[in-house]
Structures are given as C-alpha cells and as structure tokens.
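Here we start with a single chain on its own, the form predicted on its own, put down as structure tokens.
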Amino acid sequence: MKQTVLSGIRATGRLHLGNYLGAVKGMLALQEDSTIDTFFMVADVHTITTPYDIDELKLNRREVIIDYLAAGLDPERSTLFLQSMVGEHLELSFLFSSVMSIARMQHLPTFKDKVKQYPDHATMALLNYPLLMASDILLYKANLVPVGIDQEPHIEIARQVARKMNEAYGTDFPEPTRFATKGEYVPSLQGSGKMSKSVAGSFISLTDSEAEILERLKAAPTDDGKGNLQTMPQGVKNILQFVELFSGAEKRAEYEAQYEGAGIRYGDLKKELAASIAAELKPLQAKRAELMVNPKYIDDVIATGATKAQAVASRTLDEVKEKMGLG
C-alpha cells in the first residue's frame, strides 16, 4: 500500500528561505517517490488563530500556491489545495475535540508560547490549533508529516487523537510520524531562534534579488572573524550553517579553518553566500514570473486541488461520523 504525506504552510506571506529548506525541498523529494501520495495545503484557517489582516490573508494564501508551483510542486503529481476550501477539516477537528481534555491542550508548550506572544488573543481557536492540525493529517490518513522538530508536540497530539478515536470508536487512523528534512531548522539571520516571517530582519524571501540577499546577510551579527570553534558566537554558527546548506560541507570546513587561523573576511563570505543563494533561487523566480501572467492557471490549480482533497476528506469524515453514531 502507498504511504500518504500531508504538509502545509500558514498563509502569512510569501515563502522565505526557511520554508523552502525546511518544508518545500522535503515536499519535492516526497513528490518524486512513486510509493507516496502527497497532499500539500496552504493552512489559511490556521492563520486566523493569531492576529491577522483580512486583505493580506486573501492575497497571501494565493501567493503560497504560486510559490509552491514555482518551487516545482506539480498539481498533476501532488494535491495542492487551500485548507479553507475543504470544510471537512473544521468538522473533523470538532469531533476530535470530544476525546481530548482541556487540560491536555492548555499544557502544550506551543500554546503557552503563543499566549505569551499574543496575551490579548488567547482564543479557543488558538487552544484548538493542534486539533485542527490533527484533523489536517488524519483526514488523509497520512503516515508521514514533513515538519520541523518544533512541531513534534503537535504531531504527538495527532498520534494521541488517532489512538483515542481508534480505541473508542473502532476507526483505523494511523499514528503519524514526523519526516525530518535536511534543512528542517533554518536559523534566523538575527543570531537566535528560527527564520520566521513574523520576525523582521530574520529571513530571506524567495523573491529577493542577489543585492537584497546581500543586504540582509550584511545585517547578520558576526564577530572579528577569529577564535576557537568551541566558543564561536551563535550568529557566526548560523552563517556557516547557511554556507553548508548552499555551498557544501567542504566550504564550511574551509571557513572554520580560517576562523581558527588567519581569520574570516565576512564581507567576502557574505558576497559568496549571497551569490550561492541567488543562484538556487533564480529558477524559482523565473518560474514565478511565468505564473504571475497566467492567473487562470492558478485559479484552476486551486479549484482542482480542492476537489481532489475533498473527495478523500469526505470519505474519511463519513466513516468517522458513522462510527460515532452521527452517520
């Protein structure tokens, strides 16, 4: 039997390098595997669990679909869709809420972090975010979920939901596991934390030119270029991680040797790194330019993806409702 993969990215803006390395490159690899059915969504409903701008959401969810296509995701080989166009996600998440306690959801570290970040927006939608994510995954009976290590607590909720539903109602949900990708954790340019669209100055957009990439890299914190690898500042480690991702482990080793020897000239390093990043993004940007002049194709991809996703989702929801006595 084929395995099934589900992954999604929130509709909070055009994709950045962290999304590309941490999610999209993994999606592309999975799409190439003929033994896997791939479902890739734009998580626009998840976006409303934190403060957002309505007009930006309308634009951003379409932009993510365009970025998916520009990066190489193929609607003929993968199902690309908007979460909000498949209402089964919301209905199943409510059914799942009947087997999970309030205390369990409140104790999630991700919920606590978001409440600290948005103290005036501690809503039920935010509390139930992991249940909606479980619904996203289990509607398609996905075995694998290519997300970063920071999402592991949410994957564990999906596994618990699957177990509880199977035990209580005799459903046949798999217990999904996280699929790790090479660039699953892409550091912020600010020196700490991960790259994020919500943190200004932390990211490189997939649409940035080489000059814009260089300007962003110039702002990344470094030191005087010499020292011991054991005491190297985190900001320098982050820069060298980007070197490894885009220029290879050997190039990183060269710079590490320089760091313990004559010293690194960060101006030269950042110019070389900007050129390497720009070279990888150039084909994506060319494809994006082609897509932008063909809005009907984008509309067709969105409509067709919703139809394909709903065909699977509705079967799962009908099965669950029947077993719960609601059929």
The other form holds:
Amino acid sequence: MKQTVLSGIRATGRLHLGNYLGAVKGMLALQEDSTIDTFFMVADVHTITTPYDIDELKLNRREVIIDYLAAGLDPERSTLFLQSMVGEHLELSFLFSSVMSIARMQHLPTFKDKVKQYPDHATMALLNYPLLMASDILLYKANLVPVGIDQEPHIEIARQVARKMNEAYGTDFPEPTRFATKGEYVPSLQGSGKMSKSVAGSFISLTDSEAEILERLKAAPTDDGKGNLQTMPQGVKNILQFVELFSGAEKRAEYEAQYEGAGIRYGDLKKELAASIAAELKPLQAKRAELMVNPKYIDDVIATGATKAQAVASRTLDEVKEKMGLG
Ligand code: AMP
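Since we've got the form predicted on its own here, give me the form predicted together with adenosine monophosphate (AMP) too.
Next comes the full complex, this chain leading.
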C-alpha cells in the first residue's frame, strides 16, 4: 500500500526544540523515502483555537514555512502549504463533526488542559480542534503522522473518524498511526512538564545563539550534582535527556557515572550541552539567513504548495460529499 504522510505545526511563534525533535525530525526522515508522499502544512487555522494576535499570526505562518525549509524540508520532494489556503480542510471537518459525539470531544485530556489554560476561551473551535486535525490527515488519506507523543489522543480521534465514516458511508479512509521519533517527548527546561511555546522559560528556540542557549540552560533547576540515579530529581533527569539527544547515550552514561561518583559539575555540563545544541542548529540558522533575503522564493513555495495540496484535497472532499448525498 502506498504510504502517505501528513503533519503540521501551529503558527504560534518560532519553532523550539520540542517541535524540531518531536515533529520536524520525523518529517525529514519520511521525506527521505521517495516512495512516500509527504504533505507538511502550517496549521494556521488551528492557531485561532486559542487566543492570538492577528499581526503575529500573519507573520508566524510564514516563519514556520521558513523554519521548515531551513530544517531541510524540500518543496521538490514534499508539499509544503498553509492550511488556510486549502478550504477543504474546514469543509471536511464539518462533515466529520456529524459522526462524533460532543461527549467524546469534551472528554479529551487535551481539550480539558487547554480549557484550564484559557478558561475564558472554551470555544467551539477548541472543541473541534481534533476534528480539524482528523480532516487534515484524512483529506490526504495519510496513514503516517510524524508528531510528538502529546498528539496521540488526537490521532486516536482521526482513527475513530476514519472507522465511523467508512462504516456509515463506505469511504476508504486509512486508520492513521503516529510516526514516533527519539524526541517524541521533549521536557520543559523548568523541571516539570513538556517544552512548550506557551510557557516562557520552558523552551530553546531553533533561532537561539549558543550564548542564548546557555542562558536558558543556566536557568534550568539542578541539585548538588551527586546522589542515587533512582532518586535523581526530574529536572536533572531532563537535562540528561537533552545530553542524550544532542551528545549521545555514551555521554549521558558518563554523567550518570559522575552523579553516582565524584559529582556532576553542572556549569561544565551546561556549557558542553549548549555547544552541542548550537552545533546542531548552526546549519539551520545559516540556511534561514539565506532564505530571509529571498521573499519571492518563499511566496512561490507557499503558492505552489497550496495548488498541489488542493488538487488532492478536493478529490477526497468530492468523494466524501458524493457518498454522503451532498455531491
Ligand atoms: P504545536 O506547536 O502544538 O502545533 O506542535 C507542533 C508539533 O510539535 C506537534 O507534532 C507536537 O507533538 C510537537 N511538539 C510540541 N512540543 C513538543 C515536545 N515538548 N516534545 C515533542 N514534541 C513536541
């Protein structure tokens, strides 16, 4: 069976290491396989499900395209597009809402978390977020979705929608699964929770310099550097996870041995870690600088991507409307 991939990132700001390791690295790996069709969008419509600034959204959705290109996503091999330019996403999500119960959507942990975070914005758009995501995926009949582990409940909704639509209307949607990367859960720098754009102090941006990375790492909580691995505080475990992700498992094992022996000198560890992270980000930042001076190229990528995505999306939507009696 032909493999098709879809993924997206909201246009809420510059990408951080969580987006990079949890999502973009998976996208890059899948783009490498020429037998797989890859669709990567900027989820700009998803951005309006929580409070946002109009001017920032306009800017950020373009910035995400630039980040994609800087990271190595290639418009010759992948379809890169803005979700809002392909209206089929919205139309199909409404059709999907006819097969899902309100209760199922209200009980999603991701919905409850967002309502806690933004108690004055418990909107229908927020409740519908997972159905729009199901529509994003199923419009392209994607069976693989490279996203972080936080998105698993939403992928489950997409599978359920696919099953219900297939049963009720005889559509042929695949049941998508998540494509996991080594960085499927990147922790916050603050000692608990995940790295997130909406939590200041939790993240390292892909555009940060080595000095900025070091400053952010310096603020991360540690202990006195010695003790038992079993009782190691979560903040220290998180730092060692970053060491493993950027400097390798051997380096982590070295630090763990120090923790149980003479002790870790966090000043040195954080300097070394900042240098490893900066080394990985350097080529992306150089590419980003090149892209920034060529706005016409970015415009072309966005326009071409929308046309390519829409050709596939409109075919699927027509099929579904026909089967639902709306053709
Ligand atoms: P968002 O910014 O919420 O639109 O997320 C975009 C992508 O980045 C999704 O695939 C998320 O699962 C992924 N992502 C966001 N934060 C993290 C994190 N801390 N660890 C791993 N993946 C993440």
